[in-house]
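The chain that follows stands alone, in the form predicted on its own, written as structure tokens.
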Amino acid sequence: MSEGQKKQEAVGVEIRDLVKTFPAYDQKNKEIYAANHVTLSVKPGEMVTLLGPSGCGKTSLLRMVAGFLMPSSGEIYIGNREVSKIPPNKRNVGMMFQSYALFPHLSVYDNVAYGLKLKHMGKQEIHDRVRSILQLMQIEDYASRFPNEISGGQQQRVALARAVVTEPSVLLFDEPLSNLDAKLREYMREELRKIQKRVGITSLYVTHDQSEAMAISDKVIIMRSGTIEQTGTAMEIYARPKNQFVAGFIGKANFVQPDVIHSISGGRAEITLLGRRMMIEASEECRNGERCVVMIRPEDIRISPEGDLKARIISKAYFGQYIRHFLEIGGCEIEQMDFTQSNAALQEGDEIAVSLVTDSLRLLPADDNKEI
């Protein structure tokens, strides 16, 4: 392999004030934004993964970097250069889809020497490569297949290896796991996020998988109708999102109406919630005055006997590494994981004690809107 391959010199991406619009077919002189006014910025070599529903504006974000869609306003940058209006083909990136767009005519070899051949590398160059990235993929041994005599996770290997093989400044990703059987897909992320940090290549990756997106990120952007929520590392916008949107979508949460909300002041609220009077952490966007809900994390609900709050088991499924139970606690359902194993023997209607980790809960501004 090259020293490129190896680990090349990478660069960052910055997007300035993008905005794409789109005409609404159903309303008249109306505009659907796929990104409105976004600014983010990936420094050289991280893995940054766009995170939000269908529609949110992810995957047409991603097309924009790659050249595939052309923005209405705003700027592009690929190190030093603005590429928003160069073609795909100038822009040196690397892109690697949801389908793999393997062609099925051609052996795993000749998939990967694909783009090299555009780029009318001598043969003796192109074998190099070529051998160095599907020994680096461990596909090697299937050179001489063709794309329907390997499996989806070796069908993935190609594609990645074809993607990384022309040495891209910057790696995009388009949902690459999404058609791979559970169990293949967290050791393909694995694997993917291995060769990812030792070739050293900025990359964006687009998924609406939350568990893909906290294994495998350096920073995660949280999406909504064309706007970023919310930026940082998946250890951040778990523990503390910005606001009910974000936490019902990164993760499992509850959210519960405090009976009384008493202060907010400094970060900290002072509220009664299920009866007990108790300080939280806030979100910065909570106001006095406002509606609010606490975001309660299932696992931040334990079940003991010294616990001060009476709660009844409504059901409850058994998934190996845990319990999930659905609460009544106060009047609201609640779902609970017990990781514990000792409550196993809890049945369906049985009346237990529980108790809040009030550390980890947070106020946040509450989200009427149903896209949660």
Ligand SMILES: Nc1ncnc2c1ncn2[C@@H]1O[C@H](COP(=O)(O)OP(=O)(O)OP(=O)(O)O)[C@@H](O)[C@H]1O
Contents of the next structure:
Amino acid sequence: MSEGQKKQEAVGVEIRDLVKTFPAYDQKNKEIYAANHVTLSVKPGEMVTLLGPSGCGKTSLLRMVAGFLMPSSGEIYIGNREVSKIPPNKRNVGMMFQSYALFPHLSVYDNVAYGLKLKHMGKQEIHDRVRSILQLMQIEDYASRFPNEISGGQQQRVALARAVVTEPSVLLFDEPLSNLDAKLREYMREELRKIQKRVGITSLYVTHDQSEAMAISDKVIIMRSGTIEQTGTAMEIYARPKNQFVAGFIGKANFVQPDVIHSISGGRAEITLLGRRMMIEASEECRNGERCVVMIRPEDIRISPEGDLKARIISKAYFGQYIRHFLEIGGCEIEQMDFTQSNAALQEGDEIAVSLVTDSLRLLPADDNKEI
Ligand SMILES: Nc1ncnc2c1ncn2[C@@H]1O[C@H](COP(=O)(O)OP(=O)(O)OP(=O)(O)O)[C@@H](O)[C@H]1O
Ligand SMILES: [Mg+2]
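What would you give as the form predicted together with the ligand, now that the form predicted on its own is on the page?
Below is the entire complex, every chain and molecule, led by the chain shown above.
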């Protein structure tokens, strides 16, 4: 698909009140909700990532959009068309899975051409389309090689070429990079994002790797047990998580129980934390009288002689761009990231002073499934 082939008008995906239950074999009279009243939308040309722990229902949701799994109830729209009763091959959806399984007995060219042949397309058109997509993916030199004669990253691009060549309206990715080593995965996710933007295909991408989600998405959807916890840009979710689960799932965070919550109102809370009285932001879901914790991101603790809190360095580790300290502050163990490098001489056991960036702290409803 060349630049000029961006001809197809991008369409969006709408999921409305989708439910999928499976019978539970291990618990009597209880169903498993793979999707529990899920409503979401992906705008035309947008790349949206579903992020959540294992078993939260990501793959099930993709399979329902693709048509491989029937919803128990609810609606799925691709563009203006309600597709939940339409078979997979009529939905114009491309899919790229974790195990992308290229046909080993077919050349790169034939792997990519396969879907077009199924559509009974003319030989010349197939040739033109395959050539231009191989060029776009920068794998045209490998056209006549077989999958076992190219690298993992190149295979990945062949798989992507194969998913895109039929010009689907929607592309679904289910952990497509999880088979690759860390470095290649990072490189491929940038490539994937560039290609997705260039071609402009509406995409729904599943991962449980938060940095992958943050790097490639226009929008991130955090899922848990078949439900959507929060939707937003990576930045919105990172800075303003709704609750402890979301905060812990995107980025690193310390959660500290405040000494006292004096009041919560209008998105602000007055609290005493580590012996200091302060006003901080509060999630709209915090309720007076319910258990709440304060989110402290590791970069929001500053080591400085003027700091008003005493801390002791429990351990330190060097990571290149930053030094990570585990600090003991007021009886709590808190992870701190120091990007300044000006405290490189500090040693384990040192007594230091720190301050909190109170503007970035946030009161969140505690997640009682999780230890804090
Ligand atoms: N065919 C099935 N029969 C019964 N239960 C199923 C079936 N498929 C999925 N489930 C259950 O539905 C839930 C959601 O599964 P799903 O595969 O969608 O999770 P996931 O978020 O993709 O997880 P992972 O990150 O591990 O791939 C899980 O509890 C799973 O055990
Ligand atoms: Mg899955």
